[in-house]
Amino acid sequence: MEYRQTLEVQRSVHALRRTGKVPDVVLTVEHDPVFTRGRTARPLEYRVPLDVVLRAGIPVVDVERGGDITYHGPGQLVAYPIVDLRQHGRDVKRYVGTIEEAVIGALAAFGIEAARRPGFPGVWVQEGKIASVGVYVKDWVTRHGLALNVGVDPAHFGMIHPCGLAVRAVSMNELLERPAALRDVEVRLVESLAHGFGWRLELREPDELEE
């Protein structure tokens, strides 16, 4: 789905998740390429000039979450989680923990050791960063989140500093031998963030969110 579609989405949500006519709802999604750049972007994120990045059609998109430039595309997991962190401890940096060990718990299922590294949100693996996190709140209710390389185009990701370091973004498929499947991914990341937040899952679809 087209980034700024899905932002769309996030902030309908969001606005029924903050009046209490919806539970805690997490989207997931696989985006066309975007580069989206945070509240805290500086001007010297790309490593190539930008009209490489204009050339290569891939939009830049100014967001309010926190962090720095990241990019999303085919081969990556998105996740969005929009919570009322009223019901959960009212702690942001609590929440942010929360969503990295779902993710290195979702990767351990595929046998991939990864880690939180202090001060640098996200998760690791030797190789690099295998998964970004980024987030916004509003009246302790969350928008925006987590992206998890699955089998991303590297040569799009070799145009910025992912998160404004100077490292390399890894995918799950460089370190598997058998590449996994974006679906399969889905439902351990899902799973994992269910068993952090101690939700039950229930599939909708975003239309149906109101009913």
The other form holds:
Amino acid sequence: MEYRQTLEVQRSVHALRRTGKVPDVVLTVEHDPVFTRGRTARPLEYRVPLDVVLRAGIPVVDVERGGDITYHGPGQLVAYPIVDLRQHGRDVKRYVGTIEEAVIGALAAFGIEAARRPGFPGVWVQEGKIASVGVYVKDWVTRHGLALNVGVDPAHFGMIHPCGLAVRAVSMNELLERPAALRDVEVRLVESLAHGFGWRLELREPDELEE
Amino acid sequence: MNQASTQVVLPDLGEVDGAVVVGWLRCVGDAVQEGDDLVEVETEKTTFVVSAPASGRLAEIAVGEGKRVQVGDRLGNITGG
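Let's see the other form, the form predicted in complex with the partner chain, since the form predicted alone is already up.
In what comes next, the whole complex appears, and the chain from above leads the way.
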């Protein structure tokens, strides 16, 4: 799905959550290729000249989430939890920890051992970074969220230093003998998030959220 | 003239080790309404929007972009109403 389109969906669900018209929601999506630059992005984060990025036809979008530049694209599962933190302890650090632990739990279901690294938000395996986080909080309600690499084109990732770090981005399928289907990872991740936040799940389309 | 003054402080964000001011969304002298987005801070890869605690005029920006602040620190001042 085109990035800016999902940004609009996020913003409208965020507004509904802030006014209490919907419960906590998690949106999941697989994006068309895009680089997004968070609030603390710096120009040095491209590994290749910017015109090479632009010639590849990958849009670059400035967004309000925290963090630096990141890539989204096919083979990556993106989850946007729209959560009212007033009902989850009003703690930004705990929130980020909860979504990181949810990713770790989902990866474990596929036999992948992953961990958090103190001081380096995201989820890590021995080979590098497998999931990124970047969050925006207004009126204690979150948007943006996490991106888990299931089977991403490494050539696209190679254009940037993910999140400003000179680290390797790793996909689940590099670590698995039998590639995981994005849809299966999605189910596990959403279940894992529900466990972390104490949700009872109900499946809805974005335009069916309000009752 | 004696005008009421309200401090803008960094709210309790939980177990975080402070935050960095990303940018002010309003300028000194701007009229603001209580609840308006005022300043963004970042911690734990999270942008947190601090809203105006009162209506009035943004009289002072005490902490500028790029500076580290702790929970409870004064970020600025709003006067009048």
